[in-house]
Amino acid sequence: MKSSFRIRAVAFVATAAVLALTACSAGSSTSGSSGSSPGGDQKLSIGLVAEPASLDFTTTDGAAIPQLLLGNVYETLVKQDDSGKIVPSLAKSWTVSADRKTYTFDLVDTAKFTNGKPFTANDAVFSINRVKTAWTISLKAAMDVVSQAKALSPTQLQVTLAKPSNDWLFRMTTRIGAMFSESGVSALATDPVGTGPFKFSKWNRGDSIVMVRNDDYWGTKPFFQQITLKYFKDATALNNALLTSTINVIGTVQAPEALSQFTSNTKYQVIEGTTNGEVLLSFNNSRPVFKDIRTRQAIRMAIDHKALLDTCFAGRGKLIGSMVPPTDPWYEDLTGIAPYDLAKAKSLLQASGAAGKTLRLRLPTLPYATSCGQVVKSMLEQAGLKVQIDQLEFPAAWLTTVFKNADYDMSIIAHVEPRDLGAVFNAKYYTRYDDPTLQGYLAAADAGDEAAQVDNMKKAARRLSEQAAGDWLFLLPNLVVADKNIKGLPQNAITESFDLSKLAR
């Protein structure tokens, strides 16, 4: 909700966003198509779950938008490689001043936008400044540290920060680092203009989005001439679409209990890796019932996370205990902070006065949220709470009701954006979590050296877990099923993007 969904709003993802919030982002790849020649007019169809609400990720939250467009239509100055290392993209190299405040980027000189305009340092200045002045999503705050961006020449950009920041260059690999043409932002919601390997072609709302190869792309041309992203609300329909050859790839498996029908068939390949998609049981921390830490702790202890994972996601995924996936340098297994203890949960609810109260669990219409929501309801009611489940259409209704208006007590969403702990847990976000101690750790992590960053991020993750700011049900696995002959599929999903350019047949 990756804002922070991979709400990739956590595509998971999703996007995690928000794949929304279930978005499948591109990470490590299987035998990739690097060096593959364009495959003529060959076409591919990929099945996904969370359809974007808009194509404008500057004003609309949700991981499904960058999942589709980032790296495919829009490119960034720098990007993450398969291991998570920051590597060149539209910037072929860069230097950092001794005081860690001035970045000088040397840009490629052959890139051009799909409107025919060349990409220059002026476009980079425009894009960086526009995040601060025109973007409305909460992720824009990562650009606040920039005090000035200026073009030294058409191919050289200088960015000056107000203070040293460990986080800023990493954020430039995400959607806020997307490069826009000054003459190409008039219709972002319906007509994106970028420098990437694909162009947006058409959108059949409620069904599919079609991307076509950018034959004027400055880099390595993609193999496929056309890729269609088809969206399914039902996990069974998604599986059946692959079984009937309606699609070639299931980009985000939503019914892992049904994987045996693919693993036992030599026509298909099944890829399993990891993601950034923390499936969060979020609390509205502005509600009086959640002001008492005993209530929050009780909810965490009332949930048998191993049983929940086995029941609602066939045991696939990983238990983590806080808002950090194992692919981040500061990961620690914090599942022991709130172990399953039904008797303790009941006692805490009695002590806080929450026993017998009704909490609204407002769920997006995403398969994992629906199935896990029923398990959460059952477990919390065993501890003495009453839980009312409301299903909200995703993305529109959930984003408006829960994410924007915070009209909820609890929800379930996969936050798929990378390194999103601070973005998700703050007073302005839908979690309404205000903790000066946490903010102090995050500030120290951003300002210090590498060792200080790791140390303070570990403290921040532990603080979140000990304060029971939410409950981390599990980390989504990256589960992809595809025709046997498809190459370049992501092993891991550790960025906001599903890199279509690596795919080949």
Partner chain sequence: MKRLNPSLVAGGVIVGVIVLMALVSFVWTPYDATLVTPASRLLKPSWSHWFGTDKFGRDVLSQIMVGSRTTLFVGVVAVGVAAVIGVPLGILAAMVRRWSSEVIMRANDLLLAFPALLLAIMFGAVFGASTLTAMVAIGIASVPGFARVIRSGALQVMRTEYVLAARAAGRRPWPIAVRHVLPNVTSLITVQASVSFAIAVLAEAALSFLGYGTPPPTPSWGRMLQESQEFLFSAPRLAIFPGVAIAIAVLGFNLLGDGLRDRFDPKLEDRR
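Definition used throughout: the rigid core is the maximal C-alpha set that superposes within 1.5 Å between two forms. Please read these numbers as outputs of a predicted model, since none were measured by experiment. Residue numbers count along the first chain shown, from 1. Compared with the form predicted together with the partner chain:
- Here the chain acts as two rigid units, and between these two forms the smaller unit rotates by 17°.
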Second form
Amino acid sequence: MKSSFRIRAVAFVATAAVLALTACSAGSSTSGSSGSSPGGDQKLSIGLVAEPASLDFTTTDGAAIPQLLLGNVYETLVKQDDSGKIVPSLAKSWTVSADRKTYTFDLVDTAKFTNGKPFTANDAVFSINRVKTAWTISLKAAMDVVSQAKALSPTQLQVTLAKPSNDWLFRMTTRIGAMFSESGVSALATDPVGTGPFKFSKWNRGDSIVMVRNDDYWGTKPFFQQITLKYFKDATALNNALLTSTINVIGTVQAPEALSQFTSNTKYQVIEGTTNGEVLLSFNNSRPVFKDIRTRQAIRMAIDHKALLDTCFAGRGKLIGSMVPPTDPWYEDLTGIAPYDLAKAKSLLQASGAAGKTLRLRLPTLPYATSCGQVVKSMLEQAGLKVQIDQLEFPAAWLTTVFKNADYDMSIIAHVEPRDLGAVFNAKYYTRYDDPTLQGYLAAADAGDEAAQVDNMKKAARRLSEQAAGDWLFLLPNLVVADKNIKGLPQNAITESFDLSKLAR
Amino acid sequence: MILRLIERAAVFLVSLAVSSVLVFAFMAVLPGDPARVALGVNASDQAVAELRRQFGLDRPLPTQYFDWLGGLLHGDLGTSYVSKVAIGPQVFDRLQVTLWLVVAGMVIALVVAVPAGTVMAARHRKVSGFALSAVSQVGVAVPAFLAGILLIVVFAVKLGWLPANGWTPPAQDPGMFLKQLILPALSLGLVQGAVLTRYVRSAVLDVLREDYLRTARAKGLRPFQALWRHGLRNAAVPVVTVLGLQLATLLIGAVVVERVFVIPGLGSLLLDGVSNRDLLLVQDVVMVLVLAVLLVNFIVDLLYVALDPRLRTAS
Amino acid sequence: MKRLNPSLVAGGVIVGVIVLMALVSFVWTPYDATLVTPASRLLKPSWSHWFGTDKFGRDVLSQIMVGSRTTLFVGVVAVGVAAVIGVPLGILAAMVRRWSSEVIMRANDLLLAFPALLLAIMFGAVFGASTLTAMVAIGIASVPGFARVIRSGALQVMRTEYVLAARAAGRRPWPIAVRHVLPNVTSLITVQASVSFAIAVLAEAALSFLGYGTPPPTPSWGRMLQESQEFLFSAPRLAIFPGVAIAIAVLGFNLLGDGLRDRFDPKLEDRR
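Having seen the form predicted on its own, can you show the form predicted together with the partner chain?
Everything in the complex follows now, all chains and molecules, and the chain you saw is the first one.
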């Protein structure tokens, strides 16, 4: 389970993707006739939050860059479909050896990078090895399990793992698996080169990023000739931009309270689904006050999650009882493990001796955290705790103080990365959650077959919830609002990418 | 007069040098290692040290300061630690945006303030003057971002006449540029105009009281005629001073309006820089803002000398 | 006694009401201003909640009342900082030799290049955004205004006969400053304090709006305004109450400043 000992930056950028019908495009070689897309030269403008600081996700952390580039500019060997299944992409098919350590991929032979070079197994070897040598973000640890990658032929790649790992193939669907061209990595921060359906065109810093259709794309060509991603600081400004037709789509609604103005208007469609973004009330499990399980359980029981969701996220989103979103195969409804019970919470706090103590709730300056933090404070104080809120500027100050130095008692942040249970709850992460039993389940899940993986992940999720390692306030919803005539918008956002290629009008 | 100009120029240059030291020293104490922030939280200490070396952050502070200053003098603002992109062109782009906004705001402020202030002064004992005075008092009290929010609600969302936010460079689409400029420029300009009105009023009142105007009026000129022929140049002196001060306020005050209207100006670059701990970027933007303010003050000083004959002989 | 002028009366009444509101909020508010009650969220104004409730079910009137404390507190500290630095600086600049005076005033002008908003963002970046950093930044940014006004007032006082006489008698500068100059510029200090107060209220609101001011859950008018943004269509009243509160407070302090200026400076009186 080494690959999940990753420490990543977390940001609230709900990623979105629709990957339906991907199998059709994989392997089917198109004639390559350019410009014959049904959309002609139509354009689209999408409003998003959190502009990336750079285009290089190999050295800059955060969800904004893969949201933009993965699947659109860069492609992976395998990807996740809408139901979460791993399906072909740049690899037409693959086989796994009996000892589950050797993977052989058959690659498509028609893919080309936007710098004109064809995509071959050598590029795949280069990309996999480069994660270990040149990447600096902590996610790169997912590639540590690879002992060797080699090209058997221009279209055949063999990867050998040091030990069996279910997680590795899954991680290959994320940014770690992005395929680069050896001659296209000289200016990753400003000039990305990939095989995907779109080409990066222009960046108006502080405002927007423009993508244009890759007319030489090897798969099904996208509908739109040009898609502009406009970045907004402020949720209200984002809403206003759609209302005044400056943009056609709001990629992630950040002000759910304002959603009513769209649901009541027939000009717009509103899509509500799920994401991977667990909003976690994290406990610093290394603090003495949290050593007592009764304190942790009491906090979970003192929070009326339904009322909290209604208050700080307008009731949008889903209540989850552990670190698993409903789109993962091992999801179970665990909200019953710590039901709202104020009287019980009070008595547990009395018993553990935590009643009357002051806890520091250090919040990142993100709207949902600020909102929910105030509700949590009010609810915990009714149960007999004292809560002192302070705000730390996100990302820099929060990352240093809470995330790196673990100088906090409680915090609130959405963990938006897929399958991040093992990454978030371990002794090295800011949760400082040291639990050999949990690690045992996770290791067994990584090494075993599919059934064993699901079974052990279920045990792990239940263990976390029963141990009250943190409190899962709710799961962020995938809220997309768009002009009525836009098609191909994602129902659930379960990958790191916002797939632009399926959008149509 | 020449002596005075040289003195002003010297003051300007010394102020610039002192403020560059201040800005650099202030940024040097910022907590949060820029190299670590750029690399993500769990980067190895070794990688962080390597990046520090690459950015030159391991050198002694005076060396870093003179290096930065030397670059500034050549128009080289350095390379961002976070985005690895040259900062100079970015700052230049954003400065243009903010300047459009500020200049448009200032023009609106003048268009509002000069007539309103003059009327208020000329009729200061009449109902119309009092009414205008009351309106300007309220205008002064409304924050520009509140004005912006109200303008968006009325003109963009309710009436749909103008876009709610956004920015288009004038070279790209002049029509769209103007449409998007109107609301933010109004929210800056109306509030500043209210402030300016009060100064225009008192400047004109001062002039009206001067003997030469009384004489002119005694000769049968109507108040506005007298003012037009003799008074405006004299009233301009204090107004220009205030205008200079206001330009400085506007440059930085634009940051809030830029936030409301999602305008990629210098202010939003500064706020982004702060939250990304893009230290060098913040340092550069602050320095550019300070330079702009000092420059405006310097120009006002020069105008002062040019406008006021009494000052030419003074000192 | 001179006749009271309308600005002074109006400004005095407004400021008085705000101070009274802040004082009352210490002993009584209709509801606990920070208590989150999901059951009663987003209520329209009614007899039980005069200004309605916000998205947390908090009573808006109570928040406005408690928020006035933040406004006044920030204003008092900022003006205090500005006066404590600016007044001695201004008097000093009026009393020292010419070139040192020039240096002081030039340094003072330099500070003008760092307006409150810029300073507060820089402070917020270094020390973390808080009410304290906002107050200090606004205070420092208000120093030049004080120093300039006090210097010009002090220069006049220095030319009066009793000061000239005191200097001729060999009095040392320090006692002269305290005995003669300071008492004669108190009216200027009061006027400048009132004007700076209005600026401080505006600056605090802008900072809280940007997220560099008072952190939650302490009620602040600027932050209430920011939090109301997503309700501009469904519940615009949430923006209107704090917005009007800010405008009224600024108006009050400006009027008070004008009124005081007219009262202290009889030459200006007939301008009304």
